[in-house]
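As structure tokens, one chain now follows by itself in the form predicted alone.
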Amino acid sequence: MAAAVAATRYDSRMKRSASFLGLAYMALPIVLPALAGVVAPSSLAQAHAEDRVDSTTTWYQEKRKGNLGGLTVVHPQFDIGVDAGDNTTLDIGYSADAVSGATAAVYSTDAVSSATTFKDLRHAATTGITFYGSRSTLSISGNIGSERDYNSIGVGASAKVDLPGKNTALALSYNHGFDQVCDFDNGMATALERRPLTGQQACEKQKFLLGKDVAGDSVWRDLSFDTTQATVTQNISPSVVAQFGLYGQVARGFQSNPYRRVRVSGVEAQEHLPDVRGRVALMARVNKYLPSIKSAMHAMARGYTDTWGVNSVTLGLGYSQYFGNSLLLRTNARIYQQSEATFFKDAFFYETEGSAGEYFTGDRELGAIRNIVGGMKFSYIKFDENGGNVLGVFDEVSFNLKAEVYLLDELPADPIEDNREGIDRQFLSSGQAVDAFTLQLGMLFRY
């Protein structure tokens, strides 16, 4: 398993910890006059509690490259909201991720000779209590997460509020998890002398449950979360609106990839990365609703920075067709693109010249990247527009399926004259059209 499984899945799941993605891919609603007349902040709330069960399935798919094979990831997720009086909902999730591919052990020139294949399951639960008033609600939510080596709990709570007039609407959130990552017990070993997990050694549960440590060459070390977010929605005028958010976060702790090894000066030790990472992003979106042919258009824009280097813009342009009353076609557009971090090197120059000073890791998302995606989703949405049910029981049925395309491409942190192999493309595979695609499929049923 080695270095291949923290490659891969470690770097998803801090995501997922550090609910960035849920940032850089949030969407404002599209209200369409199907749905509900006008654009309004007011129609991101619901007035009311409701019962609802909606479950999606996403496969990911991406080419690596030569003997690296691909990677699979294969997403289900179920949530339902039940009524608990006529403006409280509890609401219950279950999501898993199973993982399956190839990757490099050792961030090295001759990375893809060192491919390990590797398998793994993360489950996931989620639970939350949302109360609904006349213009504003508050959520309470908490979930935990569990795999062999990583296992997640936290905790937050999101409060809306639509300003006199329902013309901007207020939100603002906190979350805090208290994760634990499996890693092996490196002692006083200094940078270039720690080892990595090797897939043998055992994390025990109750290390992470009870916080005891049990005889053996693996420990649990210590990662926290800290994230908030804002936003302001704004009605600019009856088919025009707007939203801006601020995020921020802070990770403190062991946030190193315990599998991976990085070829440093002939020595192949541990990723070694900085205990603590300040993260901040702007956000700003719009959507332009066109009465005349039932559709709408978007534009989003975001810039990232945080305290290890990493600077980063994303583009987005989308637009949204109804035909007739029950079906929506949906199209999408991203560029994204992102600098290396302050101590990430291209491989052939760790080798060379060593580490650039304390910290070293072969991770690519912390390199120089840039990334376009396209997609579409087609969804058919029924309900009855006088208040009755649809398929005798529920309120509104809808059905999506959609597909994104990715071109991934990784640059080069240290530009030279000559483009040695393993520099700017380490890990993605080349000359192909499509690197990577996605295809998800989901129901939602309100009653």
Second form
Amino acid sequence: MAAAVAATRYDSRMKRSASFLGLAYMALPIVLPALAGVVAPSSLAQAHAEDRVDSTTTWYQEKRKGNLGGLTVVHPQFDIGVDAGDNTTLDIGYSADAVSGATAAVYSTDAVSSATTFKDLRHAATTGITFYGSRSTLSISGNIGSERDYNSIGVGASAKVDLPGKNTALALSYNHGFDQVCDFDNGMATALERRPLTGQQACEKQKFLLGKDVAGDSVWRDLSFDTTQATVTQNISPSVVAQFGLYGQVARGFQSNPYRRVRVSGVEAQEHLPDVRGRVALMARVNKYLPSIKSAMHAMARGYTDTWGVNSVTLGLGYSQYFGNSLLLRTNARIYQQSEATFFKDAFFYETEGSAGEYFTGDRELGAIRNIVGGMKFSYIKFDENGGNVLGVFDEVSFNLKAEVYLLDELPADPIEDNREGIDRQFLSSGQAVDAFTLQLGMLFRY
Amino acid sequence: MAWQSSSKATNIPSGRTKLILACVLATGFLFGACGKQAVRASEKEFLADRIMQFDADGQETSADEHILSNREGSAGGRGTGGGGCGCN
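For comparison with the form predicted alone, please write out the form predicted together with its partner chain.
What follows is the entire complex, opening with the chain shown before.
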């Protein structure tokens, strides 16, 4: 099988630093010394930490057009948290991505015909330490990730403080990612002369996580991420809690997919994206408890904008319902819509008009899209209400099974009446009502 | 009428400006509603329930973020875990 070229594949690499952020709260270093003063009295606080073992495996399956099989991702995660004294927890984690499927080699009016297959495997590890005070937590974390053509290293910190009365919690986080992307050694070639990585190049490494250039073959390009987030969690009433968040990120460096080609005025050149991207998002969400039926309603909204011209809105609703003391059912639905990046064009217009300024891309996620996700999750939770153990060992045991379906729609980015080729074949989406699904199985043991 | 036309032509906000404005207004409105009614410790039974916690399952949240950030052009801004019971 040809070593392959993968739009989807690279996307996951480029964005993974952000995905790691979900594993730990990160904090602005500038506020940490001040917050340390709040944390310091923690030696007098009661024990907060708790040992746990947590494991989840997610299977994502996406259909493809043209009898090309599908995109399959298996994502196992394994985390352990152990007490290190009454007020400190140490965490380590491991996750992987086993990816296989088909991808388009060239973004064009008929991307389906150029599709090839690929396989890839990525390993990632995280570690962190959390200090608990009477009204605060402080976490420091690090992560690494490695695969054949991408390296990532990240460090971060976060802090959270409950204000007096414990009805308002403030959290701040900061993370820096040092990533490297393997690219074909194009020397001083201009954008339209640049050739893509094909999978035949060496992409050599030294010391596992540092790329090593091979002249005339492959070079490693830097990509850094600075990410910060501030949230306020507020009790509105005895049955309503809300959270508001502000998120910002700046990415600097090589952000193109080194494998992807775009057909621009008859030339098939490597995708060319700006080196800097700034992102801002505002988020609000609320949970409302319904005591009479032992359930809760959830709602969220998010607005996003970035310097590439992508603007998006996300709306979500959910509902959780207990059945007895151990069974919990949650249903959720989410709709997302975004506008295209300023330099994105439907493939027909790149071919007939040329690029939009300096840049050109075949990334579906930079086009106009609308995604709808819906699903449900069953949880079986067992703990002794009298404070005893479950199975003689654990404070709590829970098993989770979750299923979701995805409706992924591409929208025209340019006047569709002038596009004689349409947009139906410029990406490898399924073209069916349901484009993808996930199944997720999780287990959590606290002891 | 001429001044009205001119005003419209120059003051129509762009899509991005509208989005930012809407988010800021929404956030401001929601923040404005906060803190008006303190919840006493004895009233936090429901707030402490697991279904009232944001991102109660960290691995699920992480996996969801992983999938969505690979299927959408935006990333981040999905909040942080925990809830408002202040139980810590």
